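Heads up, the chain below is alone and in the form predicted on its own; it's given as structure tokens.
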Amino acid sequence: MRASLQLHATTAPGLEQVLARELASLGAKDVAPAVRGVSFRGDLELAYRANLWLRTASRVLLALGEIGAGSREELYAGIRAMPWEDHMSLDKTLAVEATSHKSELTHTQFAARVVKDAVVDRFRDRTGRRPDVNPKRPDLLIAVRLLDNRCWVSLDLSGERLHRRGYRPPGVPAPLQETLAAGVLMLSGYDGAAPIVDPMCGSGTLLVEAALMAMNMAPGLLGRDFGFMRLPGFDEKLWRGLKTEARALVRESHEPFVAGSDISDDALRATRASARTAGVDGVIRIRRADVADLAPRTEGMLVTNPPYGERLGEQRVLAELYRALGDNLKHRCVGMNAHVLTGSKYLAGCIGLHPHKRDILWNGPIECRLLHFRMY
């Protein structure tokens, strides 16, 4: 019987309950939603499965402990004590994040270069040797939270962030995170069996999350690699065994019910692009055309992330745009359910209807609202 592991998975604020529902589809236990992320409980073999499928999900950690962090004094000599060495070795790199709130340690760089040196101290006192840091692509991550003067201290067992699924071009601006995109669509109800399509798909990412969901594609198959793949310990076995069982549940679909448009030629290049990447270009279809030329629709959903603008002006220039996609929805769409992510309650106005239902999510420093149409 394998150890059960206090494990926490982080997300962008709103999307608490959609990332606690897939853990809870995946077998996790006692799962506890809080803001920003989901406690939950499990083994080796779940952890490595969030990883492999959680498509919410920003990174998941691997509780250590709790200790007391009151002062510097105290927080590097609760740190000290920790078995670091069952954790990595000397040949392997690290490095601290940390964030702090309500506690006397505010400063966030202070606290994570305290952490750092009661790590590296406590190799070099029982080695003679210290590991290297490497804050940019570290073996080994450390993540401590520091509340009330209480450091929980975890392990980073995703490595990059896991919105950064590899599909995106190079140099590809990136207005919707993956996880982002991702939540959306399970908020809006799709589940990958629906006709779904997006007018303004810009670089893609709604169509290529959708179309991953609808064949059934672990994100985590796209050619990354993790984090707990570089920690002591590490059972390539196992991770080989559910990476095999993850492209046998791939369901090959090539009739494409997903579909997009766009005004942009660059645009529809980057969304071709990562469609190809992420190997599922057989289950989506664009073409050039302005949201004004949406075709009619009656079966299945639409959702899209139109642009916002950041000042007043530029919103200004895009509420025409918003009011030819409500008149769209209105006479072309009936029967259909709409879903519009947007940055901007003065052009959310503009689209003319009365949503049913809204949604709060940030898109990074944004707070956006997800509304969702019903077209009876």
Ligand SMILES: C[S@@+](CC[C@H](N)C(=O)[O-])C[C@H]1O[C@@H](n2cnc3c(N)ncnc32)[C@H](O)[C@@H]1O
Contents of the next structure:
Amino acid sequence: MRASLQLHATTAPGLEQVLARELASLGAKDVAPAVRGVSFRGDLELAYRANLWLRTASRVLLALGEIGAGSREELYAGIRAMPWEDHMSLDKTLAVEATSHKSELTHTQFAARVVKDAVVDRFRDRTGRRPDVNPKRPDLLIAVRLLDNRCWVSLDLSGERLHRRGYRPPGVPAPLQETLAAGVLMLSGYDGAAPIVDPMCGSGTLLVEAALMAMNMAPGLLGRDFGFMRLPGFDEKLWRGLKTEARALVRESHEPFVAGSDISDDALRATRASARTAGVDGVIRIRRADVADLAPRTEGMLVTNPPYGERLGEQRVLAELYRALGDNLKHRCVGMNAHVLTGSKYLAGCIGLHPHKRDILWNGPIECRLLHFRMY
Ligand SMILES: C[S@@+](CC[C@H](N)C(=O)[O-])C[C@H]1O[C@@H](n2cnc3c(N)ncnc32)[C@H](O)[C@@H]1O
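Given the form predicted on its own above, produce the structure of the same protein in the form predicted in complex with the ligand.
Let us now look at the entire complex, which starts with that chain.
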């Protein structure tokens, strides 16, 4: 599998351009941003590298082909004709995930079942036996995307989504996915060198992602596994070599230049636990503080994701917090750049400052604004 492969990395809406830049810097060819993802070409090494290094991708897919899918029969026949025995053996398990837009087959679970049946029937006809299905942790995850009655068929090389880096303590809610936090930092121009502060750090996702960037630590080094490891032809030597290379590139530093605070002790505990598991506790300094008592600063950047409340009543209560943040930025952060991610237009206005730029991002189903302020 040294040949050029057609690959696709998915991401949250609004992060396509940063993901494209990440891919270009890894040496990907024909990088083409699309909606919620980026297509590119590369060899097996690049596919492994993408899983190891990408900070804003949710998963990396290997495109297998495109077939007609105007009806159940057409989809079934197209899938059954594909050489699935090249991608899995009978002792492995499979699962199928489907999406559908503007197609006759609108029901994604139905489309997934048709694909699964076609793969299983192909094995049964050729060998008399059928592979098992494991929806939770399959060896082979087939991703199909139906659009305009065509179907794009891919293998998921990542397995579990890449935002699951492995450092978040179990049971701690994730108000911000790791991949979105990394995207927020990149859109804010964070280069891993400038001092950075998050005065409402919550469980510390922005801080840990910033620290990983500052230390040039590949997120895939944090101990999780990947779907490609369970595919036939997994090149373990190549993968080990890429990890050794990535480890050698880690910048060790004992200077705490990533700083965070929060009003909640639980949040600080979660941040500490994540930082320790990620191996970045040496560069993160945290303390308990109200954002209204922000320590004066003149350099570096502030990146934060204040609470935004879903109901209007909650938002009215939070208005004061946003006003305090705005006042503090104005009076105590002259010379800094500030970047605020919020899901509320009303609360964004309460900051009382004019952003020089704004990006639209989606935190799950919530449309958010990332506001960029220059504090002269
Ligand atoms: C949306 S969460 C931040 C999520 C965070 N980005 C993460 O990765 O988990 C907002 C945080 O603001 C904190 N907060 C609320 N009011 C605050 C205040 N007055 N001063 C400091 N922190 C505050 C909350 O405790 C909460 O942890």
